[in-house]
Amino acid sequence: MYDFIIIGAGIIGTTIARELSRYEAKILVLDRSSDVANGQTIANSAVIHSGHDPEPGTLKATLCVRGNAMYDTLEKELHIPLLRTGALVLATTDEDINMLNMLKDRAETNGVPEVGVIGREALIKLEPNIQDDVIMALSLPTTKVTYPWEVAFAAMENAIQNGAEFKKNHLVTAIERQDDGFVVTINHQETLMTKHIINAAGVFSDEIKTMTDDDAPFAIKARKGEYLVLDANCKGFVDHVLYPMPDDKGKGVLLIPQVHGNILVGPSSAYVSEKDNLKTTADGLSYVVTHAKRIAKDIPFKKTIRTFAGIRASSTYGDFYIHESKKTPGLFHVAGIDSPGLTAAPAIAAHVTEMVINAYPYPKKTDFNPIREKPHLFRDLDEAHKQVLVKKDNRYANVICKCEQITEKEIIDAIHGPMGSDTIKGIKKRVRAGAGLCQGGYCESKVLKIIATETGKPLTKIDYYEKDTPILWRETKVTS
């Protein structure tokens, strides 16, 4: 018998498992998928919001702001990278700059600190590649960048520290109220026992809700935008997350500097019927592009190196909806956590946690550890602690991904660690084997090689990513 069940591997279920393993209960994470952060949580903007678009009031609002506070400190404990670019949002005309004045007072009412309004003049010094009609900007100092599916990575890791557990390829079917707790089915075979279950289940949370609770007041309206992933040599190319004026389909297309020195152009927004539809198409990448245009001239699209879709979990509530079913007691909802959802992803981790300890009282451990240990790159070492790893263990010399300047021994690692993977992407969400310019196309052969050793498992019999997803399918060249 577990006591909470969290149904959902992303940024959100991990951050809850995280604050919740804070506490004397047995706690189990599920995922439908292969992975920590498959869903939402690896196909977004990646960007740390400063809490100037929600409407105040709300609870996208307020813990928006608090959120993007608490990355500070999960910087600190979980060693996440985060990257302190500031923000700007661009004005071209009259028009916009009424509504830029409009989102400075909605966002010292959300109490985002340091808002300013800066000039032309002023902003050409900050971002030379900005279009030549852009007048004024709202600058938001604490917006910062960080990798998403990293951040659920490190939290995910210091829950399990903590005493959590993660299980994947775990998809709830059926979930049965009894008096003492739930009956949980997995796979439509195996039954899971829990006294309590939170439904962190992104854009398939209305679907666990229908398995228990009609009666709660959100529908899911999956909501799709596309990207362009520009090579790390951009690096430098706008050093803010570029803004344009918000529309009634959201924060528009932006520019964003990425952590490891890419530049992500995106998203398109369009309301799609496949929750789990992730094909770019051409008409969103245009889309992408044509707006990109508006706000950066000379954007160097040519060094594309990857484009991406991921699905957003908007909802029919209007705001993030947390709260424990009316109907079925010991069952939390936290659903509609679409944008800023990444932002408020730890101030909600503990809303939601004040929110279930309040009403089922547990006592906090005494032997809590806040700290995940730092994960260092082969590459970003000096010389002398490189010629230490390698005499202890010469597979440190051996670089796999040229690109990126990926060891075997981390891939290897990366394989057999507390949230080891056996899968290609796997491995490169992990140590970015293949995120390169090439994007693979010279170490994806060897990494698939690598994992079929650690593993045992035949070549094909190594899965891209999800379950039954093998690269290689059968032996084609024969020698005699």
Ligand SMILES: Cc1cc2nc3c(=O)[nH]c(=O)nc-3n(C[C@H](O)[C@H](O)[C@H](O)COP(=O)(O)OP(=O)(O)OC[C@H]3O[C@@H](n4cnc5c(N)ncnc54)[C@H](O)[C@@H]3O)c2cc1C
The other form holds:
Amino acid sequence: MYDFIIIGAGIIGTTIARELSRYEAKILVLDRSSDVANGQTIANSAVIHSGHDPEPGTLKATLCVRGNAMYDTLEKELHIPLLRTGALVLATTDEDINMLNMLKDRAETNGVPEVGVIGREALIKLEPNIQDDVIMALSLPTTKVTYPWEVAFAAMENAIQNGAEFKKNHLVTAIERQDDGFVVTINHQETLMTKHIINAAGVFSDEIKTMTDDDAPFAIKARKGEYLVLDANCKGFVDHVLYPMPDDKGKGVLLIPQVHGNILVGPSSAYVSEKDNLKTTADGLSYVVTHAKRIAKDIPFKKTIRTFAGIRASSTYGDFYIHESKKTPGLFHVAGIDSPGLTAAPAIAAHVTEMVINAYPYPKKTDFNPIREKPHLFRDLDEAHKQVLVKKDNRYANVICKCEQITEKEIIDAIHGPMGSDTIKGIKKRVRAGAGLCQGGYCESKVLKIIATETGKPLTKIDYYEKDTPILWRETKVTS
Ligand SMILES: Cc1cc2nc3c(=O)[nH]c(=O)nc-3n(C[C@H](O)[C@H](O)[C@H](O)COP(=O)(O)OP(=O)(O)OC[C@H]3O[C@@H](n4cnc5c(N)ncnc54)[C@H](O)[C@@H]3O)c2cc1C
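If the one shown is the form predicted on its own, what is the structure of the form predicted together with the ligand?
Let us now look at the entire complex, which starts with that chain.
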């Protein structure tokens, strides 16, 4: 019997698991996917917003501003990447200036520190590529950028270090309330028992709700956002997160420097009926290009190395919905977590944990360790350190991914680590093999072979991303 089953291993489920692992409780995180953070958490703008946008008084506003500050602690404890870019919200008309002043007041009301307004002359020094008609900007120095997948991965790794468990490819298909807790059915087959459930299922959180007789007032209205990713050699084209004025579709199309040097351009915003259709569309991408051109001149779109889409778990409730179910006590919904959910995540995790522990007390552990050791890529080590490692294991000398300079030994470690992966994309996320300019064109087949050798599976059974997504279907040439 678990004390807590957390449904969903996105940034919300994993950070809650880490917070709850401060207590003497048996915790399990489940995800339908083949890895942590394969939902909204892998496909977003990666911005740790300052908090100028949410309506004052909402949970979004309070937890965004608090979460932004908490990322500084996460950086120290979990060794996650954090780029302190600051942000500029750009105004081009007199009407925009009125809006900009309103946003400044709103930011100050929300408690955002160091907010200011700057004119074109100062602006052009900071960002020489902005459009000619930009006249003023709201400056938000506390805006940062992270690598969201790694934050969730690190939080889960640290929660596991502190006793929590994670199970991938575990789709929750039914929930039954019993006197002493819940029976949770996985993949229509296996059952697991738990005293409490935390629903952190992202776009599917309303479907978890309907597995019980709960009538909590939220439903998810999935909203797609599409992006272009510019090559890392565009680094420096912009140094700040650049926002346009917000409109009825949200914060608009942004230019965002990424922690690995790329520039992200997007997202679009369109309601969709299919919650897991992550295909990009010609309309979506052309919307992104048109709107991005209003922010900056000569954006190097020719350097686009890939496109992707993410789906926001926007809700009919209008704010984050974080409550224990009235009809089904012991079931906690952490739902409707769209933007700024990545930013707010550490604050949401602390808020949920306080709510849960107040309702169902557990003693605090005396030996909780908040530190996740810093991961190092071989390419970033100094020469002397590299030589020592190569002497110990010459697979460090075999560079598999030429673009990102990732070695065979690093790929093997990523397969066998405590949060190891046996999919092509799982390896890419862990050690960046295939994340460079050629996007795996050179190294993917080599990674495939290494996974097959290390796991003992045939090449045709190695998945690209999710379960049953092999790249190879059958042999086409037989060598004797
Ligand atoms: C286009 C876009 C841009 C964004 N930009 C930003 C930004 O710049 N800054 C910011 O702060 N926020 C941003 N957000 C919002 C942020 O990404 C989300 O708020 C955050 O990732 C939500 O995390 P989550 O854990 O709730 O959801 P998810 O990451 O979606 O995790 C939910 C998990 O639940 C699992 N799951 C679902 N159903 C089941 C089931 N039945 N059984 C088992 N597992 C299940 C899924 O597989 C998934 O992994 C953006 C979102 C999008 C889509």
